[in-house]
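There is one chain below, alone, in structure tokens, taken in the form predicted alone.
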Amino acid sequence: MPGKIFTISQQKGGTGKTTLAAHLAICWSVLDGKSVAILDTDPQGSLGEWLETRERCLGEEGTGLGFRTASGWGARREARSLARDFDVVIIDTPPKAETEVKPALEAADLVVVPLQPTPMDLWATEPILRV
């Protein structure tokens, strides 16, 4: 049975998508003992930078996390490939609700849409929910 795929997505930037992805990865890996892979589809690459920093501190084996990058339609393929080898796959997406995010949404068993408690974040949520 393939692992579960969780996509973290929101049109608006600055809502905590990458931070949430990192925290969920650690929680499922360390606290629940699950094998976890993260898929960074955001061109900014912050999740990959976070993992590299973690690896410098703990060693590559110490992180216990799988990692890949992808963009556009490749996100769906990479996520499904990772789900064959890991219990949990977490996809971090760029702040967009356009076609390049759609494959990551389609691959997901659950889409998480973080937002800050502001009207602007709430308004920005509507387009991602439509996609």
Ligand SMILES: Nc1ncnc2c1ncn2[C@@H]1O[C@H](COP(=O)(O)OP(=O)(O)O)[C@@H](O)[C@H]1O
Given for the second form:
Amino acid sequence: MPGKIFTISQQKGGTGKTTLAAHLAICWSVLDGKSVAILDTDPQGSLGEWLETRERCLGEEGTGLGFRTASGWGARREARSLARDFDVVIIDTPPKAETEVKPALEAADLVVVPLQPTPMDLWATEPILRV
Ligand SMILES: Nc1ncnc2c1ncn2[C@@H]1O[C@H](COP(=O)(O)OP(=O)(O)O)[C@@H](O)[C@H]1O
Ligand SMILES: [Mg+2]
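Could the form predicted in complex with the named molecule be given as well, to go with the form predicted alone?
What follows is the entire complex, opening with the chain shown before.
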């Protein structure tokens, strides 16, 4: 059975997508002993930067997470390919709700939409829920 794919998405920036992706990856891999891959589809690349920093600081202990990047329709293909090899695949996405993030949403078993408790975050959530 393929692994589960979780996509973290929200068109507003700064709501905690990348932070949540990193925390979930560590939670499932270190605490639960699952094999976990992260797929960064945000060209900003903060999740990859976080992973490299982790590996630099912890050495071998910090490795063990699968990591790939993808953009556009490639995200769906890459996520499904990772799900054949890992128990859990976590997709981080750019702050958008347009066609660009659709493949990452289509690939997901569950889409997680983080938001801060503000009206503006709530309004920004509507387009992603529609997609
Ligand atoms: N649960 C949280 N509580 C407090 N601060 C948070 C939380 N999640 C993220 N942050 C902070 O909010 C900022 C934006 O987070 P980030 O994960 O980069 O958001 P996004 O990927 O949606 O742009 C960062 O400074 C991060 O440390
Ligand atoms: Mg981010």
